[in-house]
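Presented as structure tokens, the chain that follows is alone, the form predicted alone.
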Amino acid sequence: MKYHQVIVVGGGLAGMRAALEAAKLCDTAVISKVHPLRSHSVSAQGGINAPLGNNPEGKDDSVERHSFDTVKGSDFLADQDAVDVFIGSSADRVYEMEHWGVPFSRTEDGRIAQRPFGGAGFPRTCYCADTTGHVMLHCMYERAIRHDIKFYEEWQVICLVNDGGACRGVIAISIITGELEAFMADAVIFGTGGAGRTYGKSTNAIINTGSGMAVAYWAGVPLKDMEFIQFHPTSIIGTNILMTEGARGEGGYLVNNRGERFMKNYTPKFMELAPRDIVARSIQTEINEGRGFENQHVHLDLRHLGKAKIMERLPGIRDICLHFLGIDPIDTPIPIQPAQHYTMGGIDCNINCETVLKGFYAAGECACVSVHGSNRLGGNSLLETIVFGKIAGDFASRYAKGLSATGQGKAAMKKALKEQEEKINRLLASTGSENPAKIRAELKSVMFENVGIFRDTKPMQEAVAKVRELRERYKKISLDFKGRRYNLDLCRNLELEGKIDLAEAIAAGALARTESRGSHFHLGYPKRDDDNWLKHTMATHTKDGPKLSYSTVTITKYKPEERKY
């Protein structure tokens, strides 16, 4: 058994942020599937918010003009407290980025620069190029190496140790020899990532399965608004790799198949700047109805903004074009589809990214603090990795030095251990007639059809039976590869049970809405309704599948008013 005062459950930047925060006061430890510079905080391209007024365009703005167009782009549906101190904190948390030596874009007179992004009343992204996310990695991880935090890479946490409602540490196995591990820990912190690849086409990286979600929620602590799944507009047909907001901040048009600027019929003042949940519909909407090529796709032109600007500001979408499109967008469009991009929703925490689990705290896209509500804002997910991963190094290393014992929990971690090795006995030895494979896919099919960019009730309902239909036949599966070394067989199908149970709280928690809402948009009910839906979904977790429950909203400064742009 293994020993860390804090352990921290994922290597991208929530995950290290919070990592080295809490390394301040204790011995800290980081468990992360993959070398922590393959998280998927890597492939964030486009920039971070902070409303710095560095841009002419946006020299007006502010912090309460940033919290504004958070709230309105959540359509209501965020904390409002909780946005308080997530914008009150952005510029803090920039500059820190800066000092420790991100390379920022910068203004002729050397100030960080700042670009326009979707539902933002200003130009407030701050940005490296189109390589935002994999230049503050790359910077945190060195820094994580100077301060000497010991990571534990290719290792999957399998289970979160409940001890009568204290956290005592996870049981993980080694992906390289398929060993189990009990890490006991006095406070845990999971940065783990969204659900995305519980849909198809997703923008996101194979691992971002949504585990850490499923493990927290199998230990009983609660999911938050998981029915709001956002779609970006822009990603590349076939692989459905990410085009940046970016690339239509700096001046990219939206064009069909007449060659027209469709936008100008759905957001006329925003054109493609409206927030990612509108770009998206009026995308689909263009498909589905006969103005997109080959019923799939539309345009991202770029070829007006020249070759010296795309080089300059872009250079990382081009090389994706070039090596997975084998096209040149400074002289040719780019294909691109909507595509499942984020999860709102996630563990639910409160301000300080605690849970109902005393000792287990979240940060990041697998939590649910609640500053996207039902959507969110392009910019804001790169800052909540460091606002919120702080706040929970911060609160957890606190909580563990306050402890009048540590290292407690021992019979727990054992029994735990035990019981998840037993766990992936029975797994290897199954002699099923179920194919996983084919499980996986008929979930992520029926996800992102029937719980998709348009949702209705009928498909909805088929698709919360077809994923208990699925969850009957995962019982049944059996492996092809038994041994244990390099098992990702064994990763991957221990991940679908959890993407499974992930995918009924999100299907049943959509068909409970009865209201259109940001990402959400319900065909039956087309309008927002706050009299009976201003309230954020709460699933539990049960051996017959979700519990659903509802908490209130926290109203501050901005009252609800219709969303327009």
The other form holds:
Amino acid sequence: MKYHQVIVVGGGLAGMRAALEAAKLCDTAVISKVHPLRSHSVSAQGGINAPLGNNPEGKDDSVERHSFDTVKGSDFLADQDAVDVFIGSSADRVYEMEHWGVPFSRTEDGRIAQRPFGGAGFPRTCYCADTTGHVMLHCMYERAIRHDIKFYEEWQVICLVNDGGACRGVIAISIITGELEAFMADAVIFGTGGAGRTYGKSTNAIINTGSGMAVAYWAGVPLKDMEFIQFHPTSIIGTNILMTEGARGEGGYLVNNRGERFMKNYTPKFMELAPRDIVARSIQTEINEGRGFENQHVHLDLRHLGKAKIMERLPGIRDICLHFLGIDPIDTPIPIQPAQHYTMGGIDCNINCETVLKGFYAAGECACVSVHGSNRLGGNSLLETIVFGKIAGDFASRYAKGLSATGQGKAAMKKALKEQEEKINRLLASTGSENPAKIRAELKSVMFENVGIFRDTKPMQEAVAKVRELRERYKKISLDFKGRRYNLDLCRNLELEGKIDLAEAIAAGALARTESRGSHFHLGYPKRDDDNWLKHTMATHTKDGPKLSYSTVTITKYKPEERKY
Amino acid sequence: MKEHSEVTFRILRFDPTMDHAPAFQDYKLAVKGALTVLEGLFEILENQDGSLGMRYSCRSAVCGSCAMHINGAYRLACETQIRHLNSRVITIRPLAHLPIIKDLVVDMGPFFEKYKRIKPYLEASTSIPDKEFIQSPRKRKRLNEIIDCILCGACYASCTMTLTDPEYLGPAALMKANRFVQDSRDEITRERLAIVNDENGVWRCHTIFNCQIACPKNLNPTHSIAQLKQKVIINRLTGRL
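Can I get the form predicted in complex with its partner chain as well, since the one above is the form predicted alone?
Now the complete complex, all chains and molecules, led by this one.
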């Protein structure tokens, strides 16, 4: 058994930021299923928001305006006290990252450059060309090296130990050796990322399976607002690799098969810079109504920006087009379609990143403090990782430090380790006839088709039934490889079990919500319904599926109003 | 190559805890349209052989997980289209000069230990401003390209000197050192130059350009090493090192 005062699970931006904070007070270690530099934070392209006012057109920007844009973007589901904390510390966190070495692109006078992004009244997105997540993740890892943070790499956490309401640590499997280990801790922080790969057509890394959310859910921590899945408007056809919103921020056009900039028919004032939920639905509508190309995509046209601007501001997406599509966006429009992109919901936690399980905290995409509500604005996710990563690290370490007795719960840890050993042995010995790869593919397909950009009662009912069927079939799988060393068959199918349960929470929450709000667009109920649905969905795990309940949205300054752009 | 055709994936298999020596194993694969090498490997993992060991994450050429030796060159499996290889046999090996954990998975430990030796972090502790450091676009431009390194290890595996001298820092770590030497915000330039001014540092580079050829991001570690050598020489000639 290993022991650290604070254990952080996840080596992305949120996890490493949390660890850097916790390590100020406590012995802290990070467990990650990949090397930290392979975390999905690395894929973020466009930028990070803060109302610095560095762009001449943004000199009147303020915390107040950024907060309002965030709440309005969320379709008023975000908790406004959380948004206050979130935006209130945005400038400090961005300056801190700059001091730590992030090589932001610069204004002529040497300050951090800022570009426009969807749903924002001012250009407030700080960026480094179109590789902002990459440079931030590398910088955060550099900082972790400087402070000698302890990492356990290629360990997959499969169980969170809930000892009568107190968190005692996690059980993890070494991907390399296949051995299990109990990691005891006084406080545990999850920064395990989103669940994008529950869906087909996703912009997410292959590792984004939502395993952290599932592990917390199984341990009795509710998931909040899981039905709110963001579909990014612009991913390339085929692989669905992201084309950053920065491309539209720099002036890129969306064009249908008639050569029209069709956003004029949806959001004439904001055009391509409307929020993502609206742009994604507009594109899908064009495709559905026959104005797309090959019935599956529209064009993102950058040609008028010119070679120099594309090379300077968007070199990464040019490379992606060259390698994955074989076209050069300098002289050819990019074929794009909407794809799953972000999980607004996640592990339910409060403004201090605390959950109902004492000593267990969450931050970043796996968490739902609820600053994004039903739709996240671009540039706010990178900000969330560093703001709430720091808060989670701060609160978890102070909690651990304040305990009168440390290293509690050895018996519970041993019991959990034994149960997990038995589970792994059962899985390795299984001889069922079901092919797990097929289950995974069917799950992704039914989620994208039936609980996707446009939703309706019947398809969602079918999705819930299908997910339940897949759970039954999962019980009859067998693994192709029974060995222990680097057994991806085992690790991926442990994740599949979680994906199925998360998918059920997403589909059940969506089916119940008879309104349209943000990313959840219900054809049978196309209007937002504040009287009945201005509330958070909570899904609690039971052996028969999710038990749904609801909690209040915190409204302070901004009264809900119709969301128009 | 035709759109619908069969290729052979010839993959180096090795489990050091079980096998005496690495050996190639062949898998047949139907290729339809645009299929990447990584997608081909997944097809094998999911439908032919669950024992295959490999690394993956972003599948969009930015995380650095899937660098491997594919038909004679180091490439990222995720961005390599099978049809572009124009061959019926795709031979795949793990990164060289690093111990194999299993199959295409190598121990990156030695690679990252060397990365750590060059103090891979901005050291700017004496004059932190209230807002951001002011850095002109001209000074910022010096970091272009160097900051795009994804630490995939392709340069390291292609370098003949990392094979013959296990202590040599290697192209990736040296380029990382240059990333901070070139950054106007960093305050420990001389300390960094002292680290790389070593027989296992810049002077071990024989300027063969393997790293430049191997880099899947088209970066130029050789140039970074040359820039460091130049700085070291100036500092030595003027008695500062």
